[in-house]
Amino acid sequence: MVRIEEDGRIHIKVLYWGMAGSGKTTIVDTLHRLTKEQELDMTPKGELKKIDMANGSTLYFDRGIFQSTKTPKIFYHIYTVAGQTQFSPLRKTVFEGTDGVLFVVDSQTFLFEDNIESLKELKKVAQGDLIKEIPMVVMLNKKDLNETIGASEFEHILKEEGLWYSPPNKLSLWNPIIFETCALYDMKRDIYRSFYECARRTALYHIYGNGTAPIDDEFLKKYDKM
């Protein structure tokens, strides 16, 4: 939940959720790398906090913060959870007060359906709240690789789980935009307009909706000219 303090700072809780190795710890890594090397519209605050396994899987939770140079009393602090099937109680303690989510596939065709459990276990936790009132945004991230599902393909999954809609529905929107992403930074592909995508839904969100996606006829003019 958007925190504010008295002095007018505002805390937003930005989450990538996904299945194990779809590539969490790594899109952070390099969007971490590139705000801090790069003029951008973020910039980290101090340096990544990390509590791994001993092969490097992520125990509990990757975390950072990051500021908003353009409104400089906007932090994110983001979040990635441990995608093993046995942290899933660690992963609905996560998720708790979160803003904004990006959701990481591991666009390898053979995954298909374990991302597809992945995804059912967001919407378990989040109780009907995606893109009502947390925005979310889809990274199809290992797309470097062969054989990789497209974003036609996971559309098509987004709407049979009932997390997109069609026209007139206002809700529209705010269906999930879908970012194919490479994380490697050498090869790195929307590793930061999805994020930056995603904390500007967030923040949308809290001005226009008060918490919830905003879809008064008042806010779509002025969206149009946004």
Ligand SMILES: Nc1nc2c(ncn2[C@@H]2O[C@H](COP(=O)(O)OP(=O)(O)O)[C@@H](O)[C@H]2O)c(=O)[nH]1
Second form
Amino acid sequence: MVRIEEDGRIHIKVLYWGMAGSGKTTIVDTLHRLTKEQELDMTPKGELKKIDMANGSTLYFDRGIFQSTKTPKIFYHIYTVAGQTQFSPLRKTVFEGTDGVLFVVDSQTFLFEDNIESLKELKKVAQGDLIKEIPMVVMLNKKDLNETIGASEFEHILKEEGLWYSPPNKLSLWNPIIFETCALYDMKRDIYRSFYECARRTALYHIYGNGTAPIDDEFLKKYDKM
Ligand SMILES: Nc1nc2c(ncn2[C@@H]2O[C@H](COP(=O)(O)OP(=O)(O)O)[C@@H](O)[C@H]2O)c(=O)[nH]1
Ligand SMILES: [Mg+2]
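Alongside the form predicted on its own that was just displayed, please also present the structure of the form predicted in complex with the ligand.
Next comes the full complex, this chain leading.
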């Protein structure tokens, strides 16, 4: 839920959701590093907080704050969930108040079913709010590896799960963009772009849709010119 302080500062919560090992922590690490090193529209505020298990997987969640440089009153609070099956109740808690979701897929073909399971859980936790109230962006991660699924295959899954609208439904404007990404710093691909797109959508939902997907004609006219 977008939170506005008395001094006008706006806080937006963005969540990376996906199966264990899909790359969420690596994505946020890379995002943090590259926004620190380059002059972009987002800049990190402080360090990332991580709560890890001894084997390096996320126990509770990771957390970081990024500030918009164009609109410095906007702060994005980034979280990742622990993907392991047994942490399902915890994911529900971390999801609370989320304004935008990046769904992270481990695109390796043999993990196809595990990703769908993770997507179904997200749908359940979001209770029908995805796209309509919570903008969604998809990252097909690990696209540097061989034998991975592609955007058209994942689009098919989204259709089957009812997370894809066809025109003339105006919600089709807010269909999830599917980015093919690599989170490893040396080969990074579309890590910033996917985050920026999700952040942009959360702001538009807030400003023009009063917390829902903006689809009225007045907005659509404006959007054409954006
Ligand atoms: N080849 C490759 N490996 C990745 C990529 N992203 C993450 N990994 C690796 O996948 C493993 C799990 O990543 P992690 O970020 O801990 O996943 P999380 O459980 O979703 O937080 C680590 O060994 C990462 O180095 C990627 O884009 N390409
Ligand atoms: Mg993690």
